[in-house]
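First, one chain by itself: the form predicted alone, in structure tokens.
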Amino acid sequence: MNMEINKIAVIGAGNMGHQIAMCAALSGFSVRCTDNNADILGKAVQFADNYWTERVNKGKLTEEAAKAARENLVFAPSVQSAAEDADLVIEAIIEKLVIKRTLFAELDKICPAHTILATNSSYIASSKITDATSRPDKVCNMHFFNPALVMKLVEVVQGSHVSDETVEAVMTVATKMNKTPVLLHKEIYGFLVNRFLQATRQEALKLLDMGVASHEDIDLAVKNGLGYPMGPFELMDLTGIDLAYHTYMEKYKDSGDPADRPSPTVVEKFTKGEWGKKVGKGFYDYS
């Protein structure tokens, strides 16, 4: 029989995390969310708070169900804290490959043998975190999509290393957070729906390097011929135009092919810091 799990840590705090972790605290689990950067964890805890007033206020979500999901979800000052009797940690943090070995080290460490640790990464595929760890039986992506209060997709990859216990349990845990789970029976770069944005990003990409079309009037071709809610350009901008730069630079440094770099525009975005939404500016300003 299956593990059940009734306790969640989220790792990270930022945009993903904090809202992967309001998720699973609205479906009735116990929650908790840390994050190393004093800043981003206040800002999680405001973007909480007014959530579910503000859910309240527009009759989306009773008092009641405000005020579970307020005791379920506890943010946390430290990973040890956080993640020391979870049954369940997801990781949400920069996609740095050295960065999450070394926490999925510290996290094997930290927590009880039975935790799944589970990587919301993406692109990179759990096998080449599983072995900073001693149970890569228990090590797997469970991949959100922005914003992860309202989209329902979640990717659960079941690479070579992965018991069918811990995707089974995984699978059961996105399907009680009202999500809509879809399972990969192997790694594969990009998983399924990032494989298909991305392709769509490149060209984007490629047309406004080669000056052959604006962004704007590149997004606008987009969604009114293809009928695509939101444009690359929008949508680079609401994920974060750093986290582009970053996984473009992780999959240059695994495969070595120039062509795996990131574009200029996104190398020179990146630099001048215009990382999109978050920030106030990226392709389009939103001061």
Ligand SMILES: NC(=O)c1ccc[n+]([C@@H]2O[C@H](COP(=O)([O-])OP(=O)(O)OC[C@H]3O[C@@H](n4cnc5c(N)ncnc54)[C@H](O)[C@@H]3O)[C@@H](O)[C@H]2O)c1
Given for the second form:
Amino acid sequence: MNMEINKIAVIGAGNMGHQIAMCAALSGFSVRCTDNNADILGKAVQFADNYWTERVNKGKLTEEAAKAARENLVFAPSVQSAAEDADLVIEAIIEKLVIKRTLFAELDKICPAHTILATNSSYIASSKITDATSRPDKVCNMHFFNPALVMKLVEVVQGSHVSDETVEAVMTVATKMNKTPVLLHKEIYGFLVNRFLQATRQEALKLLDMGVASHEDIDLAVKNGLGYPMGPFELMDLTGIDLAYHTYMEKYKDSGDPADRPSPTVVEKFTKGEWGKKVGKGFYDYS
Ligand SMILES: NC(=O)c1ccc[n+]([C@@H]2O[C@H](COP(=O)([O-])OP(=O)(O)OC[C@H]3O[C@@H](n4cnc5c(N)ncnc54)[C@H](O)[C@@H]3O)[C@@H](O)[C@H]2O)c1
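Complement to the form predicted alone: the form predicted together with the ligand:
The next block holds the full complex; its first chain is the one shown before.
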């Protein structure tokens, strides 16, 4: 039986969440997006407001489509008000397992029995979260890419606990959002794309820490030699050095392998609060 999704809740309105919510609203879903940080939520409201107007001014969106998207997207004040009648919840909060588990337990209580609970996590497989809920067959990974309004790929992961019905519904939502979904038949750390990304990033950080070349030149080399649209340091600035730090730390906590610890450069940037584009400074200066 194919489950129809009409209402979507997005929890977390940071780097990823607000744009996932906007994609869904543009595609005709009724969306509620929330964040527990009022400043971030305010910024998301402002961003969406400007975005609809800009797209119309640039001729990329009709007035009607912008009006519909505006009406479809509500920024809600709490997880309860965002998720209480959702068919699908997409979680896009901080990349920390314990915090995600707490949220999923809360969502399990708030949401109707049919609601699918998906995580946008970059690395955490849904099997690590599912036992915080009473609906393992409806808990899966739905992984968007940054910036979510632009990037087409969505990785959907069917761990052994996830039902075919859930996967089918999530793949259909991604397609309706004008994305290109790919299905992973088993869970694996980093899914598909982040395994490639991690390999490039690891090497770039190692070369930088060894003093072989500057981050600018490593970015230039990767772009011009490998044909990548962005260098690894530019990309880390975009996706967030805090996210890179938490990702390494989560893996290290899990494996205990010192090789999984964040590199000295990532630790230094994280500690200084130089988290990338969102704060105005990372490897590059955006002020
Ligand atoms: N940044 C990327 O490039 C990228 C790409 C793909 C997937 N992801 C994944 O998406 C998730 C979010 O990443 P991000 O970069 O958007 O992070 P972010 O820090 O920009 O945003 C996370 C937001 O979640 C909010 N939040 C934290 N706990 C909450 C809670 N309990 N309830 C409501 N809101 C809460 C925070 O206030 C913050 O605004 C992570 O799991 C990350 O791995 C990130």
